[in-house]
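Below sits a lone chain in structure tokens, taken as the form predicted on its own.
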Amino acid sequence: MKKPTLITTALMAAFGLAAGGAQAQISDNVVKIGVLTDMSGAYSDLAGPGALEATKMAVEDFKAKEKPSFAIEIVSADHQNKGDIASNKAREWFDRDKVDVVSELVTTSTALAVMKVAKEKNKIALVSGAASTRITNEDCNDVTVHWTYDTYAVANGTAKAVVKQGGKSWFFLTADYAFGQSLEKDASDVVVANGGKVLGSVRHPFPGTDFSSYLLKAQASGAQVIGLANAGTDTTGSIKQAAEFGVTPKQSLAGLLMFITDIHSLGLKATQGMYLTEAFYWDANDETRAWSKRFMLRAKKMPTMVQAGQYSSVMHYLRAVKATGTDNTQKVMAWMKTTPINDFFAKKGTIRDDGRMVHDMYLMQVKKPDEQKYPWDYYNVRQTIPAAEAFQPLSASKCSLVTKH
């Protein structure tokens, strides 16, 4: 009975010492998450606190689901939609704080310095509500995945919706930064390729409060449709600014990036018949609703795309660091990159080489105020526009990851 025993006892020994193997490969026995976002400014309601809270939840999820060896922080700041301040936080979280992750990143003029950061210290950016497709063309890094939409997402699917309406002639309203230039330029692509034409643009500082000008100079243009390649604060105060100065019903506006909590704080009234483009819908099937309603009960909001994007993001990370058993970046993104992502947010997801990974988009359209029938009851799902038919082609790809063939 002896022989037995030690055989068992040597198993478990060499178990152990896999086991500790394992674990010893996680920097402190800790994972540590960033949550850099905008706290306060114009995308603070579309992305921000709720955005923590969406990470907080997967974070809770995951340690009740998975139970992990390992323990798991958040820390958050406001970088203010400034890039040099995004870049010199990140720095600090990876430097000294022992951060592993850095996540969420709305605006593109700060996830792009945080992702040199990151590539530098050989940490993971994971993109959420940053938009423009330099995330993963032109500015590409191996150390980065973009989540949730970009630029040509939303313009692929709402431009290309108001051309086939009549909407033939365009203006632009564009946000004076690299997001704004970004969409105008996809926004622009579309329109042409569908036989629209666009008379011009004009472009305002972001963030922006007084827009008279700018809509005026949209005014004379003649245009069917003015374009607001802006979004959050800026594209609610451009689509209120219109309806006082008289732009608006005579022109149509297409906001191009919009969210429900803009349609939440605009009204039905002012936004009915309008189509956006959105990644997720917390009414799209019980699914989605379950969570939404958890998330609702936390926030007293129903979540954008940016924030659902942000738990399913953190939550495919974290499953990465549990099946690797490390937080080494090249093993965790190979881990990311090979295994689809199937959750509430997305089905059948995939991470391109590029870093982005694609999912199925959806085009809305607001509903009349008497089509409510329940509180953010707020879009007729028109279409659902399939991942390969969603973002730009790898084809057309910049990135110096893609390999062409």
Second form
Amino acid sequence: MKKPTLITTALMAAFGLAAGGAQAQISDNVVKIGVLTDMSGAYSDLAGPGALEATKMAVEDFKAKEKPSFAIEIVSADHQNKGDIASNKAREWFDRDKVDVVSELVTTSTALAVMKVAKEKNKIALVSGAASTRITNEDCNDVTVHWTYDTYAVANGTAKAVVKQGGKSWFFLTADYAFGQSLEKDASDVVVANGGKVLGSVRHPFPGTDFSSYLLKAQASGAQVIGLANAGTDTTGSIKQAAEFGVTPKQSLAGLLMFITDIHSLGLKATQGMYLTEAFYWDANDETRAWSKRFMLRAKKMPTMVQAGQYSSVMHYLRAVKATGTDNTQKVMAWMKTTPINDFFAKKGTIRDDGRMVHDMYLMQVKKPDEQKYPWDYYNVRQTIPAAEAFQPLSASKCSLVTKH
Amino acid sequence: MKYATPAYAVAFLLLLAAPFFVYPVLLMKVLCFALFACAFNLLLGYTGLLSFGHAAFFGAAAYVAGHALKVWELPALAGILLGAGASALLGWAFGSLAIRRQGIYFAMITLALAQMMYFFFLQAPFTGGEDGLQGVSRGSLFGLVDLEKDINLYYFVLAIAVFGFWLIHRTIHSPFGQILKAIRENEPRAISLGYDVARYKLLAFVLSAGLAGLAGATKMLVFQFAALTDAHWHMSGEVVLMTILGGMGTVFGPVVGSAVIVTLETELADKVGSLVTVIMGAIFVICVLLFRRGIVGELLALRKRT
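Starting from the form predicted on its own above, please write out the structure of the form predicted together with its partner chain.
Full assembly next; the chain just shown is listed first.
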């Protein structure tokens, strides 16, 4: 190559300056990841500090392996499961602290609120903990990825399995907000589609502590199965109180969304034989065991699917930033959607146009106490639900990004 | 009193320049809560009525304004006025019932009515229940000023807040305000002087509720969000804290109190997490034990002494 003359250098400099604004690059050379989660409330056990720990692991692993030229920072905050707090925090992060991506977002109402702010500010939202299918249907947008699971996936797995075992008549105990309603609706559809019937439902405020009156209603309904369309401490609370009121074992409970931390806190005696659907089990294979044991050392408990999914989503995002060399939202989203996810969490996972990350799900049955061999040995994997069946098909989607084509 | 006018002028100039140095959304939040606390102070500080249900007015206006903007697609100012009007109406209904009792019974009646409103907001379909009323667009002012820009919105919010402060200031220093103070100091004497105390109390209550609604509706516009938090009794408690911390019965006290509380809550949220409530509680205890007149109240007392 010829040595650049003075004129060409000047031209290049001028051109470079002009093009600088449009050029792909990372703002301030720092990628800032916000972890907005429930640090102290009903969902702090299944997401919360563990999800922050998983994010730190992802950043450390990424730095060690990929040696990025940019710096990565993590900020975190407690949204207390309130949509307004989450929305204010996200707005402040985007405006003032130059955060590029907000992640985790357990509790559907907070996820929906932050997604809207992210869209307005043209930044990315990575949802791991929130469950409602609204995130990728009515409220979908092109800057959000819903990573770990959704109400359709868990209801589909668990409700189908329970109906097939003979639990034909159902009554729902539902957390009264977007997530609970969404879970109840998705589960009802599955029950009816598989030949069961729904006798009724009762809604409890979120977060709840006293479930007695709701449980008595469920008892009076005479349904074989009481579907728990709630999560976290609401689920564990209702399972405990159902036993105290003698609702179980005459009627059986189906926890439509349960996490390994719930089983851990309730114990196998109270939960044995229950079916549940998860996206991740630490003891599934060597890869999951290796990662989970590292997590265990740091967080002092085994990861839930939300925490594992959080690691996976942050890692995929960071790889996208490295590959595209920019933190530009559209370019990063495009890379994330075209590149399959292959890690300990998901094999051949892909992100659809509606923002849904689809991957295999697992139907588990909780072990009997005498089957347990070591700590956290809680599940028998009964069935792997392939990605294509696990999630709501795109043809049924209400997402405007998909339906307008 | 001779320092009052220059002090207001300096404060106003500072507020005009503030968004260039401080995050405007935080400033707007402070302004909204300052207006809310001033409205509350009109009742507690100047009429001697402790309402424990002011969150209902704050929240109701937020929901009404949110619904008006989102579903009926009214312009921003119309939505806010509608919200404030709805709160004033609600204040009239609450007030008519509550002013028949005094002291703790008055507080309990307002609390009970506010809780009823809370459950209404939780269950009514238009509020979105636990999700809140989300994604309300800010729109524009008279189709000319784009309120989506934080800086434009700031001056709009500032104008509303200044209007609110002016109205309160005007009320306090009017003959009507004098009668309110007379009622606070000695109600039987005010009655014996021939004043229709119940009517004055009700008027003060309605005015306070309407201004609290103005604050709530404006906050909704800032955050594009009306949520149950706005109507929860915590909010009623918070406004009591702001007023007492800043200085009950002083013009500027509630403004200072709300600035302190809002800034602390926002800045500490990431650093100490749920400890925020403990810190707030400690501040309250210290305030009540050591400087009972509140920040501004103590400063005024100090100036009087020297």
